[in-house]
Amino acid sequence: MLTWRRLHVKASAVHGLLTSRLVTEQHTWVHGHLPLCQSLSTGTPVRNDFFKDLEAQFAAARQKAADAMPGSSWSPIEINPNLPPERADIVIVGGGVVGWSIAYWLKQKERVRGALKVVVLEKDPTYAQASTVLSAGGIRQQFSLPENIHLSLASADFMRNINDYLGVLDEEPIDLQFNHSGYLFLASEDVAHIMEENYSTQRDAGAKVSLLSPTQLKEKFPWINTDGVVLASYGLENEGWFDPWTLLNAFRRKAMSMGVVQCCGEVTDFKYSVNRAMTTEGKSLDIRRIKSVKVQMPNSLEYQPVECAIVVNAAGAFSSKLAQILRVGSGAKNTFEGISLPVEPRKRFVYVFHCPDGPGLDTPFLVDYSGVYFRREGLGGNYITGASPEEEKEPDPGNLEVDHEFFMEKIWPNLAHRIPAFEKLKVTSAWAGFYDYNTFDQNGIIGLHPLIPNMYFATGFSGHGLQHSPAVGRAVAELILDGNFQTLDLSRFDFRRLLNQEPMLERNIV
């Protein structure tokens, strides 16, 4: 007996150690190195710490046994949730506010929920060199063609009635902190005449607009300095400035909430069959199909290729480069193999100065006829400004460094000139922006390639994109559903214009 209790002590203190030694352990990997006194605790709270904590591992290791069972989900190489899907209806490449129009509308016309998989890439998931943020963000009916004027009437519209199109369920409306202040054209004599003209074709296409004056304008705007001036245009309604960051993230936010995928990568390649056609001249065409396109991830060596159906175009500035992967315009000059995509990037400034002596608040978006522009920015004597640079002078698309000196040179002189109160401004801050410039005739191209039947393009707009982007993105839905144009005629902003050099010149491009 007396032996039995002396093995029962000497058990009692192997099993106490142990305990001890296996809490002590416990402890160490989580926080490090305890204090002795703390490691010799064989309190019962503690063990049953551990005896939890052991049965955890157990259970653990029995669900990672059964996952790793033939047919589970489990696989060694850890899966990428960021990654595109491997499969899509559309994939739309450029996350602007283009391409997020175009993603809404395809989902608005889809006749049965979710029967339509569309994807939206873009590059830049921090839209920090985005076109559509960096705008001036203005809007305005004053444009040459008749095409451009409803363009803007529709969006304006739409804009107007914008939580009936985007508002989505228990999230606050939207507030585009929309400024009906108008646009306001200056012409010297030589510009007068074409002026005139397009007044008619506005008028025509059903836009408001008046022509003042010297004598009216000053009457109406007296901090103007008419010298110079022979007539004016004037936006009466469906004019004026809006929050360009706000717009984008509508469309997104609706598109998302109606199912578009939204991913953060680069198209670096396509996969494509090649099939040849013959001409009624009897010249051989090859005609390219896409199967699927390679999406390289950020900051990555990984990348995801994304079978689909339909790709639309609408990267913007940097839409030729895309196009050119595709061997577009790759073939001999005046031949369709030879349309290039002529859209590029062309880099905008955007000033931003103070004057607290400066016009008020019926300040429109006033556009000197040397190209100088500015508008009110808020309250309290702030405005922005800018100005497009002569052809022979663009800067280096090749970063956003703004360059002050032409703010200087170009547009300060131009400004105090029209406006003697802005002879005393400083310049808060500046930054620098992308125009997706088409150099055929600086007006948008909208519709197929003809050598890709299932690329679709949208892009070269010029600067007018985002003001354009809720009637585009429509158009482009309506195009690739309904297989032409619904509700605006934009056939003429195909790519048969570029094969027959017939360009169709917008002679109000800001």
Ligand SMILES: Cc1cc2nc3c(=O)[nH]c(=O)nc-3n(C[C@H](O)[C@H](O)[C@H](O)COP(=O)(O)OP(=O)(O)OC[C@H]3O[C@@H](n4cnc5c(N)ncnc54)[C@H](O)[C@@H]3O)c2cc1C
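Numbering follows the first chain given and starts at 1. This structure is a prediction, so every number in the text was calculated from the model and none was measured. We call the rigid core whatever largest set of C-alpha positions still superposes within 1.5 Å between the two forms. Compared with the form predicted in complex with this ligand:
- Fitting the two forms on the rigid core leaves the C-alpha of Asn484 displaced by under 2 angstroms between the two forms.
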The other form holds:
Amino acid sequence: MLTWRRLHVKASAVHGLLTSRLVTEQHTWVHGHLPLCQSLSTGTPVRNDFFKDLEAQFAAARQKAADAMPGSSWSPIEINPNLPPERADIVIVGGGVVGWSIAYWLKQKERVRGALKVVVLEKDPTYAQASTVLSAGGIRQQFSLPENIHLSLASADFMRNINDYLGVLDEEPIDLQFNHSGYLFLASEDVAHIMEENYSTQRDAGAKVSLLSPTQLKEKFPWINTDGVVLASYGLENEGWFDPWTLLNAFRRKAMSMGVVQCCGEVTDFKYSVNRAMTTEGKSLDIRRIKSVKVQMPNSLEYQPVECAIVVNAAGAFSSKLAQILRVGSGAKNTFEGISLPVEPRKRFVYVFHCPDGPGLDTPFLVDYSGVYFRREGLGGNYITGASPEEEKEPDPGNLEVDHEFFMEKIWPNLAHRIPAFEKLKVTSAWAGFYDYNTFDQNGIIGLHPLIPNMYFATGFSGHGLQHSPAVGRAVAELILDGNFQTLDLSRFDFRRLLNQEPMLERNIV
Amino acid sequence: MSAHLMSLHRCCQRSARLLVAGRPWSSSSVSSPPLHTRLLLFLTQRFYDVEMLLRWRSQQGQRRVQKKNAYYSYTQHFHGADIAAAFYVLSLKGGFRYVGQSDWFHTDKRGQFNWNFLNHKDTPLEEVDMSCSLISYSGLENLVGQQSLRTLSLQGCPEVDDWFLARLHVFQDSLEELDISHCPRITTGGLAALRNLKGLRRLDMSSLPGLSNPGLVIILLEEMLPQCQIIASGYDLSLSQEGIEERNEQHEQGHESDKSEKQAIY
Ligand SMILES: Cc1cc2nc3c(=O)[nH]c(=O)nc-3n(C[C@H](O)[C@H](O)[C@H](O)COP(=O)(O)OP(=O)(O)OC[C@H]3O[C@@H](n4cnc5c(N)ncnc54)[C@H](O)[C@@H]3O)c2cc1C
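Can you switch from the form predicted alone and show the form predicted in complex with this ligand instead?
Entire complex below, previous chain first.
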């Protein structure tokens, strides 16, 4: 029945499909016919070929009729086998690391096997623009908000036991290629007090971090020029970098082995119902409940509506597009309905360079107070580096082209000042990726939108979404299945802070 | 003769054509699944059970390791952290020596040990031999308080991995000798964490099967821990040298940098 409905919708497209189908049908028929007659004529010469032939045709017709009975998958038009299912319990939009982590945890937490039908929709299976695979792959505990520190600790714990969580029987164990080199933050005079405060917060939360004076710093890392550095903080454990692809694929492989459906297609629209509610002040509010998600298939006009109970918005840098379709932020300013999802793509460059005399195996993930960071990449004297531009000089996020001027003007001078060996280096390649940048307070937005009672958000992680994905996935799954946070209380990261205009800012030293 | 050949040839062609023609027909008649497909379907339904069994078995194994490496809080509460650590070492069939003592306490082959170790209350451990034991990251928690630990042998421990090495920073002020040879799960990413053990004088890292580029890693480790004597036998370094060159080439293919510069690194 449902296929017929779709037939109706796409009458024009169907026409072409139908005729082409017919041609191929005939084609096979002619071929199929030939050997059948032959074998008959040799096997039973007594009976008439014609009747036997007729019988065979009847049999085929009967078969066809049986196939077309309700409950069978037969249909008169060819159906794209990659189409998403027509119904699902939970639809996750965005197949990046956050989306797949949520999918995994939903399955992990379901009580009965197969109780939940979870679909992950990803518009680009090559992940050419996904932040996950374009990130620097770092994980650190050195945050100032306890929530972020706990997210990192939980995620590090997950990665340590990744094969217990994500291992699939009879498949290779997962090797994240985790490099246990800590983060090293350098603070100038102006920000040293913030570093000290952060240090005590981190210690309280259980992170293993140590503070270093410039002398200790020089002793530990003789290749650093400590001019201007007043204090440094250095992670001893659970910090370093890993391969984002491996993490993404491990989540995906495990989730799919547990029954999550992966589909390729872009979510372009929603069907929703609108209910009008009254606030205590007597203002009316429109509550939009999503009924179905419209999935546009890649490189075609075909689309599929997926009816669902719950939608999870894990579309990364482009998550606010989805929110806009649901008219989030379209109301008058200073009202509930006027608050848009403050997440936008911001382009960040990563440069790979080679320096034969650079620091060796003990190179940390160094973050200078100038904002420049760098880390080792492999063992052959290669490094990657980057920095965030000033607010006014944000590059155009319309494409992923790399601005090499930025390296020359903003990065290299700072880098060479801090590590004199880098005065001589050679940029060998570069790439750009999108931060899922939260313009409000640069932290993740996790939870239900108050005006869309069945869309959960997990977005806006602004440069630390990869490392937090294991713990965030668990938190969102708890929110959906248990109704509240169970293991880590992330309620300060929900929408209320936007409504109350109370940003949850990281106190950074950069 | 040639005519004969021609007709044979044609015949072959025809049969070939027939074969080709027959193929779509046979594949279009799958509407009723043949026996082997049904059998497969049947097996896939069974497979969950098989899978469950296998998973259960591997979980049992994990649980055993976890149990062995549980935190000895009870012992610690009644006998102090040092006795708890000593008891943990002996339970995992390891051996140790107290600070200021010359005798070692060891577990024998049958898992028996001398309970006299209880007589040395509040004496920290100086040398610990956990070779070929099931010590894991969580079990290390029992030893964390041992701030006088000078020697630690982890030779051939199947559960010792990179995260374990990263945790060793807790002994950074005391540890002088470390043996991690024959540990199957250690890789370069974990060796980088030894940077915190600045007091290390001797490191045995022989025969680590997880090292992908041992020649280069050994050089980098020597550079990172200049005061430390590094023992690394059991590597075919001639092969790994090739590995380095291979990496070099790969790198050059990608980023066309000149060779003379490259050779300067190694
Ligand atoms: C240069 C750079 C360096 C970084 N470094 C680090 C780091 O060191 N450590 C760290 O933790 N984080 C880092 N990050 C941040 C991190 O990469 C992101 O926060 C994280 O990957 C976000 O994951 P995600 O799954 O939400 O987004 P993504 O990986 O972008 O996934 C979102 C997916 O949704 C899909 N999608 C979008 N819209 C639709 C739609 N309408 N329909 C269907 N599919 C859709 C997209 O194709 C995409 O694949 C870095 C980011 C960048 C750019």
